[in-house]
Each structure stands twice: as C-alpha cells, then as structure tokens.
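Next comes just one chain, in structure tokens: the form predicted alone.
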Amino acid sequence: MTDQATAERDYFSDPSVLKDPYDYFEEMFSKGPVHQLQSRDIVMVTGYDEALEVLRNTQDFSSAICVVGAAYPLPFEPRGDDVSEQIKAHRHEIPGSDLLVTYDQPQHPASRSLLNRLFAPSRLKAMEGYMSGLADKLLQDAVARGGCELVKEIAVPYVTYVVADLLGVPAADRDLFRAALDQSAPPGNMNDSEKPTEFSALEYMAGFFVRYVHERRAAPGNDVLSEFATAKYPDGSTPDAMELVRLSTFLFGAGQDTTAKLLGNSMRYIIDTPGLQQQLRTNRALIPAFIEEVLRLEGSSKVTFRVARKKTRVLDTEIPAGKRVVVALAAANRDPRRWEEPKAFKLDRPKIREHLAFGRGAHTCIGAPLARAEVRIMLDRLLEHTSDIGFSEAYHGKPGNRRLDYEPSFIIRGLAQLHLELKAA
C-alpha cells in the first residue's frame, strides 16, 4: 500500500496536474526519465532522448491508443513478448483507432502520402494571402471594440476557416463545422474517464465529407476537393473513399485545439514577458523564433501515447509487450539535461527547432507547417493592428496573479478562454 504522504498524483484525473503540469513532470523525471506509475500500469517518458528513441522506434512502439490515451484499458490481455497480432487483431475495439495518428506501418506512411500534397510549401504559401486577410477581418472588429475573448472569438474561428480554405469545404458549410467543433468535449476529457475523447463533431463533419468525395470522384473538378477526392496511394492504387472521409476529418478536428491553443499559449508570454511585446512590435522577423520557444515551453500537446508491440527496451529500462506508455512532450521539452535553464524563456536559444512538440520521427505531426504559419500570421495582424495588448485583468487579474482557466484535457495544453485589452494603432 502507497503511504498517502509520498503517493504520486494521478496525471489523468488530478486537477492540480492540470493546472500546473510541468511541476507535476518535474516530479516524475526526478524519478527517472523512465518511470512505472505506482496507481497504473503505465509507464511515462519524460526525458528528452528516451522520448525520442520512443517516437522514432515504429517497429516496437504502436500509435494504436494515441487518441484514446494510455489510461484507457487495452480490449486485449497481452500474451508473450510480441503482441503485434493481438493489436492487429483487437484495433477495432480500440476507440479513435481508425484515425491517422493512430495507425502503424504500413498504413499510416500510404495514408500520409495523401495529405502530404496539402501541405506542401507551394500551396501553404500560396494561402497566406487569405490567411493574413481573415486576420484582419477577425481582428478589426475586436480592436474596434477594445478587447476580445481570443480564443472562441479569434482563435477557433480563425483556425476553423484556415482548415476549411486548405480542404475546399464550400463556404456555405464552414459554419456548421465551427458550430460542431464548439460543441464538442477537448480530446483526453478529464471529466470522462469512460469517454475520454469523444466523436460526434467528427462524425457530424463526416457525413459533409462522405458527399464531397463521392461528388468529387463523378465529376472532378480543379478544386482542391477535387484532387484529393481522386488522389493515389504511392503504388498507384485507389483509396477507399471511406479513408478518405477519415484523413479529411482527422485533419478538420486535430488542426482545432493545438493551433487554436498555441495562439492563446502564445499570447500570455507576449504579455507577461517583460519588454517581448515591444520587441516583437519593434522586429516582426523575430516572431517565427518566438514562436518555437513557446513550443517548447507551452506546447498545445502535453503527451502523445504508445502501446509496446514487443518486449524492448528504451535506453536501461525494459518495456514490456502490451505496456501503455504516456510519452510527455512537455517534459522532454524541460529536460535540463538537453535545454540550459530549461523553464526560461530565451528567444534567442540554440537549436530550438530540435523540440518536441510537434512529436518526432513517422507521425510527426503533419500540420505542423500550415500551424507555424497561421500563428506567425495571426500574430504579424494583432501586432500591426494595435498599439498594446494585455490582459482584462477583471477576467484574469494582475501580473504574478494571474487568474487562468485550462481545458480539462490530459491531451492538450490551453486556455478554455482568455480575455485581451486592444489598444488601437
């Protein structure tokens, strides 16, 4: 029995690990970079290049409970030291499993290679135009007005249409994807242990995509749609149009909440950081570096998960087959053994392009690129159209006080709301 005085608090649950997960990081690594939970039979990664052996290693590793998290129960008792087979063969009963974080060699490179083209460095910046004018149409308003609450009035919609614009979804139904999202529970709901991640608005958006793809492959036009409804597997082969519908989806919900939340993320350290604010303003080239340090400090994913297909080892610890791994980016993103000073904010740090929250290796997260960019650009329009931006401090309260609401999620790392003073420019 776990003396109560010394007992480890439980990621998934404990609402003081939502509040302050890096404290809570820091406890687990001063354990070890390695560590078995004592309350679940789960082990979390919290060192720098055990993370990364980890995130690279498909061959022992499985993606098959990313969405539904490590605290979920395996629908299987593993057998041996190789449990490939059971996890082939129990997948279906694995929530979120049909998405594409989720999937394993040699399905997830053939499905990636259908999104690749969305993200390719032509298209993205071919839409920065659009991305930079929405903006603009979000913003001015808000400025006129004096203040926003930026991440359900700027943030989510500004994200939502971006999404909407790289995928072709005609304007008349980009609301109602909005309306769906907003309803929706964040991903890994701590307030559901028996439902931690939910999918009605991906459903909902599916059954839009369903009559896309089909229309589409009857009569293709020059629309983006158009081209990924008739897209190819590497081998020439034609994907199910199901697929399809899932990739397109997946995409639609896992480009909300991480983007959306790093702008909020990013917004409390332009506030809070003494004197960043004018530098920003000063030298907008410095945003894209700003940017990754608050990555690697803030990140909008906390963890990613794995399951061990076969007995390994991750640098001195042994994983068993079947053990569930919770994989924290957070904290491979503070590890002092890799980052000098780790919880400072440096704007100017060595190699800060090496952090992990993006993930690393086959499933690094392939929306990267486009959520650079429109936090880079969301940002360059908040800059130009005020003179200062801060806090309601009726909402929040004062510097060194601040009063800040988080997602329930063991997933995601973001504010539910944060309420902005504009000062015009």
The other form holds:
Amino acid sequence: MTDQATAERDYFSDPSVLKDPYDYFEEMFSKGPVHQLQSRDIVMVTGYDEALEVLRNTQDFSSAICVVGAAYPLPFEPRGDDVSEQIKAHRHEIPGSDLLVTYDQPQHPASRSLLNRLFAPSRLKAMEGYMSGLADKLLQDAVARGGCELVKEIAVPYVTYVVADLLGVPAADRDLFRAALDQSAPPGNMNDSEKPTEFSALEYMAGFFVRYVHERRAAPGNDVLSEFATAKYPDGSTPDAMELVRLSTFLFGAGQDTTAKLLGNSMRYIIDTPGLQQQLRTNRALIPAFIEEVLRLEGSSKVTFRVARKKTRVLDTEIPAGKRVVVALAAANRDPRRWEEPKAFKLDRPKIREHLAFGRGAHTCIGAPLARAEVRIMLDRLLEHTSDIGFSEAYHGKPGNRRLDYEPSFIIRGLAQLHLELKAA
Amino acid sequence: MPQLFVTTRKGEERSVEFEPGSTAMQAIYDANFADILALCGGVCSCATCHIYVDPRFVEALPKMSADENDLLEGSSHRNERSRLSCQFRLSPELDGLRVTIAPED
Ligand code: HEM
Ligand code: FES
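Switch over from the form predicted alone to the form predicted in complex with its partner chain, please.
Whole complex next, starting from this chain.
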C-alpha cells in the first residue's frame, strides 16, 4: 500500500468525514479508543468509557479550548508536566474563552449556578403552552403551502424565540435577535479556518442584555430577567453585570444550531426509517424515546474538546500535559462495547439516557431538558397538522439515493437544509 | 476541609472532603462514585443523584423545592430521607453529614 492509501483522513477538513463522520469514527476506533491522530496534534477519544473518563476528570482536563479544538493553535508552548498556570495566563487569547462552556474551576460552577433555576422543570412546564402555540403558528403557514425548508424557516426561529421567552426578552426585541442569528455561521466552521467560530451575532445581542441587566438591577420587577439580573453566586456575592450578559447571550448560541439540527436529524429518521412515521402517528407517547435514540445515533454535537492540564491517563493511555483531546461523543454513542448493535435504530434500548449526546459531568448541557421539550413539542405539532411528511424529492432525491448537505462544521452534526413536503391533516 | 461520608450501593463507606458552597452532588461526583450518574448535570430533571440522608441531618438541610419533590415522586425508592443531591449546597455546618446512594430506578 502507498502512504496515500494508509494516510488518515483529516477530521477537521475532509468533506467525506463531514458527510459520514460515523464511518470515520469507526475507522479511528479500530486503531484504539484513545488514538493520536496523524494529521493534527490531537488525541481522539472514541470509546464510551474513555470519553466518560475525560469528561468526568475536570482536575486533569481543562475546557479552555472547548469551542475551537485543534482548528486554532494553543497560544503557548506547553512546558513540563503541569501547564495549569500556562492555561490560566493565556486563556483569554483563546477564542470563545468568555463562553461558559470553556470555563474551568472555580469560576465555572459559580457561573453555572446562576443559570440553574432557568431550567427548573416547573419553569419549562410553564413554557410548554408558549412553545406549542409558536410551533402551530410557524407550521400552519408551511402546511398551507404544502411544504417548507425546516431548518431555517421553522427550527431556527422557533428555538430563538423559545430561548428569548426563557430569559424573558421583551417581544419587540425578539425579531432583532432572530435577524442577527440568521446571518451567522454555526460554530466549528470548516470553510473558514481563519475564523472557525464566529461570535458577531452574540456580540450584537450582548448589547441588549447590557441594558436589560442594568435596568432590572436598578428597578427589579417580577419577571425572569429581574430574577436573573439579581441572582447571587453560591457564596452570596453579586456577579459582575457583564458576566450575566455573557451567560445569557451564550444561551442563544448554545441552544440554537444544536436544537435546530436535532430537529432536522429527527425528521430524517422519521421519513427514512420504514414504518416509523406511522408508528409515531399512532402513538405519540413514543416521541421522547424516539428523540433519545436519535440523540444517540445522530446527536447534533459530534465532538467536544479538552486540553490536558497535567500529565495524566485515560484508562490505559498516557496523555502528556498540554495535549489536546477531541472527545468524539458521536463515536462513544456507537461504541460496540457499550451498545448492542450500535448502528441499529431501536426504540427500546435499556439505559438509553446514558448516551453522551449532551456530554456528562460538570459541563453537561444545561439546556438538555429544554432541547428535549422543544423537539418533542415541534414533532408533536408537525404530526398533528399533517397526514404525511416526506422529503422534497426535487431537492433531496429519492430514498436510497438522497442528496443531503450537512452543515460544514466539525462540531455540529446536522442538515444545512431540509426541504419537506407536508400533506395537511 | 469539612467532609461528608458516602455509602455506596454495595454498602461501602468513604469520606469525601467538600468545598462549602458546592452541591452534595458535585462533591460526591468529583470524588468518583460511579453510582451517582447525575445525568442532567444538576438541573433537577433526572433523579440519578438520589441519596438518603442520615435522619439526624434531615432537618438541618435546606428545604426541598416543589420541583425536587415532584421529581422524587417518580422514584420507586423514595422514602422520608430522600433528597436529590444536586438540589442542596453544603455549608460548613454540614460537616460530618452521612448519606447513602439510593438504589437505581
Ligand atoms: C439538541 C440540542 C443540544 C445539544 C446536542 C447540546 C449539546 C451540548 C453538549 C455536548 C454540551 C457539553 C459540552 C462540553 O462538555 O464540552 C453542552 C453544553 C451546554 N449547552 Fe447544550 N446542547 C443542546 C441544546 C442546548 C440548549 C437548548 C441550550 C440552552 C438554551 C444549551 C445550553 C448549553 C450550555 C449553557 C452549555 C454549557 C454548560 C457548561 O459549560 O456548564 N444547549 N451542550
Ligand atoms: S443531577 Fe439530575 S436531578 Fe440531580
């Protein structure tokens, strides 16, 4: 064999990996559940237990590079067996370092605690009416036209309005947010290696939150924004106003592409899995179990990143300090040692909720309960308003020979567009 | 540092030092008890951080919210000592707290 034939494909830029990351992950898994990639200075973790180990170990692994991965060089040359101080000194030079998901101890748990109450079950329950009314409004028009492009026309506005509602953003400002988000690319953009993750929409929205926080702190009311603006850290101290601005703005970024893409991925399974659409129509109580299996098989976050703070181990493999690690959540979710017939779609897997689609440990997706509710409600309304849902064959071709374009991201897994034909109920 | 004593599902007890202000779930999870899954990461929506609190401490803990109560209702192993460990923070006064990880649902 020539070098060319044995050379590994590059996870961060190869179009065939974008199209079918699962095939690529399987290839890497066959080289070991913890594997040093050839094309980049990064270790890929594809095993379930190994991924869990990295996510759990916040002592030895920092999240500082969580949104840029290996697409951006470390801003320092690792020295010795403990680079904690170097990470601390340079973290502000790493793009995205002001996002909660990249924080480490001790700031991370303190900041995260400010968001906890937003996602309380009673609050989410209280939002269900809003979500289902919003879904109805967006769908009625689409059904009347006989079809729609699901991702941008329905899913993105839906999730943006829902997060705005969660935070209590005044109605008049919500459309401005949506317009800003419509124009931005998703994180981990493969087409722009200079700027793999772009933050301009978040900066625009931050302007609004600066005003909200100051206004509510000056004159608190009974609304969600007031509660948020006056929240305290666990030790009783008052957070800096800008920290609240960063946290609230980040919720739009974190919850938007991921949830919109999960909706698209779910739709693809509903249409292309024989018998499934009818099964869900007959028994909509199966929707939550269905969503969990889609999250496992095709969750919308393929990977996340860590950097070793200290010389450490992941089960049997030694990891030097300063080594970057790509935790392949989507691979762990198909680890044959953990999941029987990992590639098969099944609605009744035992312990399905232990998949890693939302991560695990200290940084576990805080919006997971919201994402689950959003997708459940939207799917329920879609089935309610239609008697049949299919792909638009003009755009996507026939079953077995689909033309599907995936968002060019090394983090997000999801269709860039999904054109549907909707038969009214 | 203050500590708490955690009994696993197998009945083994271990002490865990805690940072006041962290939740009991964080303290137990970070000490690597595999029995605590904490699947939702502490937002009161999974009940996989269910513990039993030593009766002598039940009164000393911060009160249970309606959300916590509702979620515990769904567990077949609930009793009067049940708490979700992500739903209360550890204060220095809770030094010596004894808890047992509840059976899996
Ligand atoms: C299907 C939809 C979603 C998926 C697949 C997803 C996935 C993830 C994953 C994998 C992480 C952990 C990253 C890591 O450990 O490095 C995460 C963190 C996070 N997610 Fe989500 N997410 C989704 C929806 C949402 C929504 C709707 C929101 C909020 C409105 C949200 C807010 C967050 C936040 C704030 C974090 C950071 C938590 C922390 O660092 O403590 N996510 N998400
Ligand atoms: S960790 Fe999920 S309810 Fe406590």
